[in-house]
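Next up is one chain by itself, shown in structure tokens, the form predicted alone.
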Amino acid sequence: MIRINTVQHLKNHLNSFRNQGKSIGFVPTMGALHQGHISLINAAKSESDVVVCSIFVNPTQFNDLNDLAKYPRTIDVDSQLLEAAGCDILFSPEVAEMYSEAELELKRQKKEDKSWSEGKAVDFGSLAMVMEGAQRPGHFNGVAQVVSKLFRIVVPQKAFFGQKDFQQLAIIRSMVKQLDMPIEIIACPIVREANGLAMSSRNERLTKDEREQASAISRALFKVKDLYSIKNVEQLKALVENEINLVPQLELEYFDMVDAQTLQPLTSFSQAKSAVACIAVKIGHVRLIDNVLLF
């Protein structure tokens, strides 16, 4: 594996690729990474010439600069990691090789900077006011700058995206499709620890016992997904607060059954061809998100 910081250097080897025929599969990743994270290397592994992983703890999509600063940054060990999944090159720049300093102030100064659009109208509409949206605002704006930039960059064929991160995967996806980019969006499935919690990497910031109280998380989902045929909406989001407020140490932030495709929430199933529950849960300073397919 070939460890990569700046971006020319990056564009000159996968240029020699490209000029192979390879194809190319990406996985953008802020670090810390575990066994979720190799399955997406592992996906685009079957289905790429060339891999690409890239570290970069993005500072644009973060409201609080307490939780920027406290990410796990573990660098060494996720690169012995790539290297034994079989990645082919890991790309971990510097801010100052992202961001210009003019981008950087605009958000200490909360201020939404849409040039990464490159000139472009970009509206996610509907699908970023809600769940993750509504608790976050900028949040998304952050996540499609770093990933437009990361796109522009790599200029993968293919992208694998897990999803645990359900929102941020339709912010994705619309983004692609409004800038044109000729790129195929890939979703894998979430990947849990052995007590059904959703591998994160902010997991690592949990105590043992944090992680035990934190896998009613998953319980009330699968409770919901094997109920959601005979309860309705109110009855189902009664269960997962009830479910949730059973361990003291959980704050519930926001439960919500949605529009798979619009991410919009529903007050009846009959209003969808596809429903996912999506949860976001506190446990001490540690915000954790997870999410299941109900049909």
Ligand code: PAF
Given for the second form:
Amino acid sequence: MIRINTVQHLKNHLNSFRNQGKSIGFVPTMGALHQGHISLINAAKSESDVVVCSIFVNPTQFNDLNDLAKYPRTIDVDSQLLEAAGCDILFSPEVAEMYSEAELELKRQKKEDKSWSEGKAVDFGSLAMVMEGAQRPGHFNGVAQVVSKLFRIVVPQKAFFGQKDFQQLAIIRSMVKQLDMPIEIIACPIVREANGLAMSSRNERLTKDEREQASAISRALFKVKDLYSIKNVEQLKALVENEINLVPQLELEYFDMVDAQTLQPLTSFSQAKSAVACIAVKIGHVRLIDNVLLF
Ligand code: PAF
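Switch over from the form predicted alone to the form predicted in complex with pantoate, please.
All chains and molecules follow, beginning with the one already shown.
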């Protein structure tokens, strides 16, 4: 595996692969890699000739500076994991390589600039107004900003994302469609710890006890999956609130059952062809999200 830090070096390297007719698979990450990320690398390897993984803790998608400062950074271990998984290129740029000072200043002033997509405005509409979008203002603009930059740099045929960030996937699919980017977005299943906790880089910040307490999150979601055909939306919401409240260390931020396409909350299951149950829970200072596809 080769590690590259600059955009120009990466572009040159990838051009030589492209000239040999090789296909490029891309896995964008923020590091602190776990088996969920490795499953994305494996999927990328099985569908592409060359696999690029980026590790970049993107400042523009954090609306909480403390969260950005505390985000785990484990580049040496990550690099070893990627090498062992058979990744070909690790792209790990510094912030100044990805953003001009002017772009960062806009973000600091919370002036969202939609011209980042080369003159084409991208509007996520109601997709970005619910759940994570409602709780973390500006988050998805930051995600789309960095992913569109990375896509333009790497120019992959396929890009691989985890389904744990269900809303992020919908946002990225929408961005690719609006910008006519010829990139296939591939969603990969959530990977879970033995106790059901969805793997996340943020789990690194949990103590052993907290990891156990946090397993109540997926337990609640799987109960919903078992019961949605015999209970209504209101009853299931009450059930999840109850399950989470049983663990005093957990604080429920939201739980919604949403249309899997539009992400709008359902009041009845007959409103959707496909539905997903999505949850965000705080444990101490760590915020965890998870979801389960119901039908
Ligand atoms: O899911 C993530 O790790 C990040 O949001 C992403 C897609 C790498 C953009 O920074």
